[in-house]
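Only one chain is given next, in structure tokens, and it is the form predicted on its own.
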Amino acid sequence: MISRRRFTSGALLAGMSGAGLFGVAGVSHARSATSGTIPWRNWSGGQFARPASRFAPTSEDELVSWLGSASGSLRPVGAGHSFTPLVPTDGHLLVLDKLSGLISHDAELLRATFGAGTRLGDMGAPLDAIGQASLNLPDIDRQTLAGAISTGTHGTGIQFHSLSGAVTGLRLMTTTGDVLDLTAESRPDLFQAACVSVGALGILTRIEMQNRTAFRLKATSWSQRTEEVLEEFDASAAAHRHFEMFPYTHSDFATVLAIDETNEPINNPLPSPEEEAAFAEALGALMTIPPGERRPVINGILQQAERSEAVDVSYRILTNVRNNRFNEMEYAVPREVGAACVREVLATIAEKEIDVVFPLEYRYVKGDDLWLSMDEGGDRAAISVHRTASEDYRPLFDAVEPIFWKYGGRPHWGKVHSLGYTQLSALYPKFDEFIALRAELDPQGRLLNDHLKTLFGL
């Protein structure tokens, strides 16, 4: 039997897409740059730049001094995990890695302040040491905290906002030298704009998050027919702390993942070599079959997959290691049309016989009131499609993106999309107010690059 855990692991998903190694040379969608001398590339390799310089401040005072003396354009960078060109610049690259770590915490309110450059994966242990845990986390934990909230990154669960919705305080440094400490009570409009800002308002240096007491989670996964899962998705999402599905392309089945709190002992072993060998053999046969003929084979593999369980501290269950690189498109559609949208995406991939085996990801996120949040104004269903980094993602993404538009989808700011000002201003009620606020805080447009100018119609 093939375990569900191995079937959804990052390494094997990459193998299913026909590329077990990371390689981007010659990929036509990679951004090119010729100026400057210090190359920069994002996590997937699809975005590239040669900034004129890099600066990595070791303290907030050092950053304030640098902002006052430096001239020209600049862009902050975290882990480079966004697939959109938010970072590329021929000006200064501001690296926040050294502004990291736990700064302070409130044991009564269960809040903790971290440096903005802290990787999400480096927050779990220090929080656990003070008896706290993040309310929720995304699938991948390599992003910096600032980068994650600035792009609206989220986890899974209808009762949980994105990471931005758990922010209770921010320190923002503007290009004009102002240092702003923001909360929902002190500066509500600016706070709501800064919680999802795509790095366009200023430089985040520290972030306070609402947490909870440390806890343990149990993850259970199994295979089930996609249509059965969709029909019961609302009830399942309400019944579990976290519930999501991974519908497979050219298949009638999905991997289902349910996560709930538990007091059971930790039991989270690594997959065995035998599991990996069995799965590799199955994949080798699968990739020789044309897309239009794969359905019975994939169905058969998934029907053999055994139910799996894992128990661990919360942050080890909520996040995963994804060593094989990919590019991703994600749109959030109103929750009530989510099932119809994902059905149409799967049907389109099948009809066009697009050669991809990487599964989709389908989950719910709680609505909020943050200006540029994908979930502003109501609960949303997030639908993700992926393509291995060494492959051209355009045949897949170009085919499915118009479907997301049809259902009123908003794109994830850090994931591939083709929208500009005209479309975005119609999707976000506060979009023009955000643009006006950006101009007020950065009047010289130092934080703008070509991509942001397109987003804001400049």
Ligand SMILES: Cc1cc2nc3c(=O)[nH]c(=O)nc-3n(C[C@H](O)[C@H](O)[C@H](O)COP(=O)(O)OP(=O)(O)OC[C@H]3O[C@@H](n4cnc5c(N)ncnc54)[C@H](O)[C@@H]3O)c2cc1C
Second form
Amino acid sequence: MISRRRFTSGALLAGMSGAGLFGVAGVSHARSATSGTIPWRNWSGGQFARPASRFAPTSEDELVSWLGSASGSLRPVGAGHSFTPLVPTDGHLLVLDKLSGLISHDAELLRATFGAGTRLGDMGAPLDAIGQASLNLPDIDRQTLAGAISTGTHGTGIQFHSLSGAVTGLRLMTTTGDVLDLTAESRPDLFQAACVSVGALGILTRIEMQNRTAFRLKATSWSQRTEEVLEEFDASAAAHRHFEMFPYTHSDFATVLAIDETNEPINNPLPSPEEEAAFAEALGALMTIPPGERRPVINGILQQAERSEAVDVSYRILTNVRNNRFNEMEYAVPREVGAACVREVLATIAEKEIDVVFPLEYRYVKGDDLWLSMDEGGDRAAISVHRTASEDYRPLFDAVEPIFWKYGGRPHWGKVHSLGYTQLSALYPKFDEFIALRAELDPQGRLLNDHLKTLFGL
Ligand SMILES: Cc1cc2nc3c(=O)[nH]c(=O)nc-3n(C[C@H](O)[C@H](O)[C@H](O)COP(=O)(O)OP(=O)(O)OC[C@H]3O[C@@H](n4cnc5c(N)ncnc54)[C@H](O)[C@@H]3O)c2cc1C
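Could you output the structure for the form predicted in complex with the ligand, given that the previous block was the form predicted on its own?
What follows is the whole complex; the chain from before opens it.
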């Protein structure tokens, strides 16, 4: 018997093994090769650069003096988990890894300040030790806190903002040597711009987050007809702390994941290697069946899948390990049209017989007022499509991106999209204000690379 929880990870694996490709040699798109000597590559391997130098400050003072003395272009990098060319530079690559760890906390307000380079996965234990926990987390925890908030990274749950929406304060160092401590109260405009800034305003060195008391979560996962889940999605999202679905392409079924608070004892066993291998084999075989003939097979497997449960501390339930590399496109559409949009994406993939086994991911995020947040102005439904890192993602992404546009979607800053200034300025009421602020804080444009110039129409 195959558990549904394993099916999700297994399907991702099948996408890899079925294609028989684990490397990145076949990727010929979306790269930025420049003339330096030190190579840099993002997580999926789709972005590449040769920055002239790397600088990893060990303290904020060291960073301030470096900013005062260095010349030329620079880009801050987090964990390199963005799929878009936000980071590539032929100038200086600024690595904030050493500015990490818990700096201070407020036990009364349940807030904590971390170094900007802290990996999300390194926050759970120190927070637990002071009785706090993140309100919500994304699907994985390898990102840095600065990188995550810079792109509006989010988890799932209609009660929860993206991580950017949980920021209560941050320190931003500009290329002109200013050190700005920002909160919603002290500098509202600058704060709302800096909470999602794609690394275009300056260098974040420390970030204060709103947390809550430490807690335990129970995840329950099952298979259900996609249409049934979509019809009930609003009610399910309201009933559970976190709720999301992974609708399968060329199938009528989805894996559903509901997560709620619990006091039950911890029980979160890892899948055995045998179980993982069985999945890889069973699901890899799917790739040998033409997409148009896959539906009954996938439906059959999902109908047999058993319900699965796991209980653990919050941060171990909210995040997963994704070892198999992929590229991803994600758009956030207004919540009300999310179901219609996901139906059209699935129908288009089926009609065009696009050869993809990866499930979609469908989740809700609470609206906020941050200038470049995908969720600015109201609740949004985030819809993701994925493609194995070694495959050309264009046939899939080109087919679905116009559907996202039709439903008023905003692209995730860190995930593949083809939009530039004209479309983005129509999607964000404060886009031009952000661009003006960017010019004020970085007048020489030292933080700009080719991708940012396209985004901002420069
Ligand atoms: C396997 C996987 C799963 C993912 N799951 C989710 C998910 O569930 N939800 C979601 O919303 N996204 C998700 N993402 C996307 C990911 O969270 C974002 O792309 C995020 O920005 C990556 O963080 P990073 O630390 O790798 O930053 P990078 O990709 O290295 O950088 C991102 C941006 O942040 C800027 N930046 C980094 N550090 C600083 C700094 N100190 N100061 C100023 N700017 C800085 C960079 O210049 C760049 O513009 C996922 C990505 C992967 C690969």
